[in-house]
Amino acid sequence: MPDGLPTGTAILKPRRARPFFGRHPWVLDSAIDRVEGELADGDVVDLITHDGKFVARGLWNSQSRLRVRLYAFDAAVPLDDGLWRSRLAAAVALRTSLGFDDPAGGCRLVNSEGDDLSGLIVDRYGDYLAVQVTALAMARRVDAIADTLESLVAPRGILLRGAERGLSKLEGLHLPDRVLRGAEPAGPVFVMEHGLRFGVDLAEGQKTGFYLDQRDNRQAAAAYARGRRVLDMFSYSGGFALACAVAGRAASVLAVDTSAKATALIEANAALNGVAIVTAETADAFEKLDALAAAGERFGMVVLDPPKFARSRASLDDALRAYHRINRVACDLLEPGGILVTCSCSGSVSREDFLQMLAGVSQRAGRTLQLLEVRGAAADHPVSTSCLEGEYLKCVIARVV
């Protein structure tokens, strides 16, 4: 068949095409009936209803439950490369009005079902792109997308993330990390957010090297962390911890992660910076809050961030009693009137289940908890209203009296 049209199609389940008319992009195996045609993973599939009717257009996998990610639904648009750099032009685009353009910085340049390229992440850290293939169908067009992101950005390198190993096993993905285009740096890469210069592994950091998407929920945090002694578990490599040090005057921090690299890296970018009031210290996080409390600790801020604790809805209730755990001990380490920032990366746990977790630990605790401020994900992580799946990240800032 001609490049970006279909070789089979996949035929939907009786009344199980409404989400998809309205342009959700993930179809699951249950939702499908039948395949007719000769369809090989990758391949370009039409969705259509029990009785025949267009639906969509997307990409095939048999290895996993998304069955069938959709990209275009009108049955004129193929999915070849034109639709592809189209769509990460326009991704582009965006990031540059919004100001994010800034050679100095970082930003998400392609934020997956945010900007109708399902299964896709691209962040740039300065001269350098990270790629993060979460998709099967993009695992095999990946070549083809470093091409046009190199004409469109003209990095000095591009880097291919693997998934997390979870995910990958799902999606059929083997994908080493390698070098894409260009050449990979022969250190960190520093990049500036909000007047810090921070150190970013692309080799072998966290995601693709740095957690963008908290980039102003550091900077609203710091905004209550003045005069405070504050203490930043799951630190990383300091975002929060040097946000409340420098831009909001805290009278000390204290930054902790189970990682000795990360600890190295806090202590790093604290000395990068000047920042001589942020003590670092590797240790496991829960065993941490509980030797803190313990110890009769008190904190002016506690900052949680932690990893995702749930990788699907299965495992919706175990995540929520880990959230639960670590915020009652929070409480516990905040004096009265201390603030709260407390975190999720789980996907699995929508922003009304953590709110109603923490509504949870007030009640245990004993102590009022004020919400000041519920955030997400910074600009440059876009959500479709179409899969509002992608609104992953909740932060939300509270007093605890």
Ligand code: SAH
Second form
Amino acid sequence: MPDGLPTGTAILKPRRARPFFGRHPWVLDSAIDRVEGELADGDVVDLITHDGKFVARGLWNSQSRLRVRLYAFDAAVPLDDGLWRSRLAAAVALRTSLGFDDPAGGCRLVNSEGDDLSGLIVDRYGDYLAVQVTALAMARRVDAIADTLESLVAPRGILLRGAERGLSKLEGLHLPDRVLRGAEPAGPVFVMEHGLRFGVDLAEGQKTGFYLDQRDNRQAAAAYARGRRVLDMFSYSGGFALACAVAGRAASVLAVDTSAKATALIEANAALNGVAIVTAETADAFEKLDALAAAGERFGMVVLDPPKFARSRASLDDALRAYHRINRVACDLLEPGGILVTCSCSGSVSREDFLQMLAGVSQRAGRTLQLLEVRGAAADHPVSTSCLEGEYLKCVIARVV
Ligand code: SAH
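Structure of the form predicted together with ligand SAH, please, following the form predicted alone?
Now the complete complex, all chains and molecules, led by this one.
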């Protein structure tokens, strides 16, 4: 079989083709009636309707509930190296056209479905690339992808960061971190973000090392921080804390994270930028919020940027309860007219769910919440309208009266 052409077909159950004619790239096992031909994991497969019409071309993974990921909706397009190359080139060209080409900066170069490359994430930190693979089919092609990235971006090194927790099990992926091309940086890589310098730990840091998706939300939050006492909960490497302290000219910032590694990063980043008004504390956010409220502390701004609370639709109610709880205490901590910056990176919590949760918080807390900004991820994280699941990040800025 020539490279990129199918070795088998997956036949859909009747009435299950509609999302895929709408170019949704995820075919669940439950939509598939049967397969014909020889399909090994990672192979190219054609998706056809129960009455034999071509729908799309994708890659097969028998170990995942997400049985086929679709990459082309035209039978004339093979899923070969040329296709991956042109998709990667288009993704890189988009970032350049958006102005994310500062060699000292960081940006997301490839955003999975948002760049028609389901299962592939590539972040650039200065001269280094961090690749995160969340699909077995992409893992199989990671060397060709690294070659293309090398020729497109000429980085000093390309590092493969292991799949996100849980995903390895879902996809049958066993991917240890490794250097794909070039060399590993000797220490942290430094990137500029809106005039601030951050050290990014590519080898040990969370995700690919830094939360690039919050870049513009940190700047937006900072615009409200002037003269305020700021609490930055779930601070990681201090992105919101430093933006509020420097650009925002906050009076003081308390940055809290449960990870001691994270609070060490906050301190290092504060020192790197000559910031003395940020205090970092290692603590559990739920306990710390309660303790601050019990002590009668008040803040002019509270930032909440927790990790994903909902891993699936099934855990939605628990997640909404957890969001409610921290946002409720945050309201209690805010002085009248204080600013709440509240985020959710759970894809299964919709913008509507999140705003309804805030309405419940307002009612319970007896405080009016005025929405000032409802934001998403920065523009280097494009979302495809055919896969709205990619729109995971919510960042609401509200005034709490
Ligand atoms: N605001 C950060 C990103 C936060 S990511 C930024 O702008 O870069 C979520 C963070 O929450 C992680 O650093 C994680 O260590 C921390 N975290 C997870 N559970 C926590 C808990 N119970 N209490 C405090 N921090 C927690």
